[in-house]
Amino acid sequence: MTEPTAEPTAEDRKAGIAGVFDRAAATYDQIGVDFFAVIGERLVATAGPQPGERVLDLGSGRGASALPAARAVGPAGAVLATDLAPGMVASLRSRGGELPWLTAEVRDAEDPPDGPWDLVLGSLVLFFLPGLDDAVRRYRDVLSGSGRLAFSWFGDADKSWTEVYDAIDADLPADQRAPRGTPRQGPFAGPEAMAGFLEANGLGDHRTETHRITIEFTDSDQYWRWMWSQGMRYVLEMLESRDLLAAAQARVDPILEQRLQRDGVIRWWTDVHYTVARP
């Protein structure tokens, strides 16, 4: 009789996420599709860091929000960028060489260093945190008197792509398939749910704005390279490890080709929410 597989711990999940993004670091946001950098820049513009402020950037990746934040605060300020993936941190250190007031280190986003920080940034990272409630309270506690927490998170997305996602993971068990769309429970269910979550965790002064971002792929090859370069890589690695990837590509490529023939590009969109909150 086979013993049931134990549920992964929070540390297991963090290690898995860090590994995926570490392996993606070499191509992350570098295949000719403007996505994470656009979202990071808009988050920084929404948060409005000022010259001389101290900024903590969580889950920084290659610097989508850390780099524009560093340029905004200038040499009188400071930015500490943290990420669990060593490859991302190494890349950011290289990219930020001309901004000596920007430092980067491998660190868990749930364990912020002592402040006070004028701004805590998290671009597309908070939904990865197993201990979100405790983490948000920690962010609140390390803010300066006028400090704020600013983060981006996904909203609705192009539902016409359900056929693509279904074709990608059709051979996987249902409980191992990638989630479709936004969660319908918890704080990421929508702005109203997020407002309640923030207020319950001592961040009663908050605002959220939503913007749609559209990306276009020139062909199916660019789409697959994009998939390998970001978080959905974990699904492709799972398929590859089970010799199921070629079958998935054979199902998906004709769908992508139909879209390319119809529109001249392969187009996808998602809404992104940008939230700024203060105690």
Ligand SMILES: C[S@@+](CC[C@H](N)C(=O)[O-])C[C@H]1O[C@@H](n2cnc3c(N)ncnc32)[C@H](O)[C@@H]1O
Given for the second form:
Amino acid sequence: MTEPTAEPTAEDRKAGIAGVFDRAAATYDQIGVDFFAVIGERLVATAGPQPGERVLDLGSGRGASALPAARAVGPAGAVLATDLAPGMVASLRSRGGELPWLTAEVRDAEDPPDGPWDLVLGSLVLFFLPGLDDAVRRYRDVLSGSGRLAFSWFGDADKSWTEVYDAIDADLPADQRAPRGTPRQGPFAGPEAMAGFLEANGLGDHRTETHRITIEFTDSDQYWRWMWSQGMRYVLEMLESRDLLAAAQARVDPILEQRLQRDGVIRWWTDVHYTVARP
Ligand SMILES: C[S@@+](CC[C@H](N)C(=O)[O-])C[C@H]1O[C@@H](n2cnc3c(N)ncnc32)[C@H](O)[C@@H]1O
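Switching forms now, from the form predicted on its own to the form predicted in complex with this ligand, please provide the structure.
The complete assembly is shown below, putting the previous chain first.
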């Protein structure tokens, strides 16, 4: 008789996600396409940190939003950047040398340090949190009187890419395949669902704007480097551990080649939502 496999706990899931990003940190947002840094900068521009403000940045990665926030608040302000992946924190520390009022530490985004914070920022991270409801109430509680929570999250993405995703994980059992962009779950299903979620958690004053971002890969090699460099790396690691990666690449490369021949680049887009919320 085989023992039933225990469901992963929230802590297991967080450690699994942090592990993937830790192994991705050496190439994260450094493969020659503009993505996370562009989104982080737009998020900061939308949230508008002022000189002297205190900012808490959650799931900072290499600093896509923490670095522009630190430039905006200046030496009279302070930014605490946090991430569960030590490799990301080390990388951010080395990039933030010119900005001594930016500090970085390994910390769970579900456990924000006491405030008051004028701005709690999270670029492309809140959807990873298993305990999002409690975490958002904690963010609300550590905000200063004029404080706001600002975060970015994914919207619709290029549906023509379903054929690529299907080719990548065709050999995996259905329950282990990567989620297909849309429809997304819970508050991340769309701006209306997010509005209801924020209102239910004491952040009644909110606005969301949406902007499309497009990546143009120059060839399939750059596409694979992109996959290894970010969260989708977990699918490649799963395929590799089962000796299924080469077969997946053999299915995907002809599709990428067709796209390259047709468009001159391998083009992919996603919408990104930018939400700013206050109590
Ligand atoms: C998609 S990346 C975004 C990083 C950065 N904000 C950016 O925009 O480039 C998600 C980041 O969240 C971090 N992360 C995931 N779950 C976390 C948690 N529970 N606490 C802290 N960081 C977390 C990952 O390690 C990763 O660096």
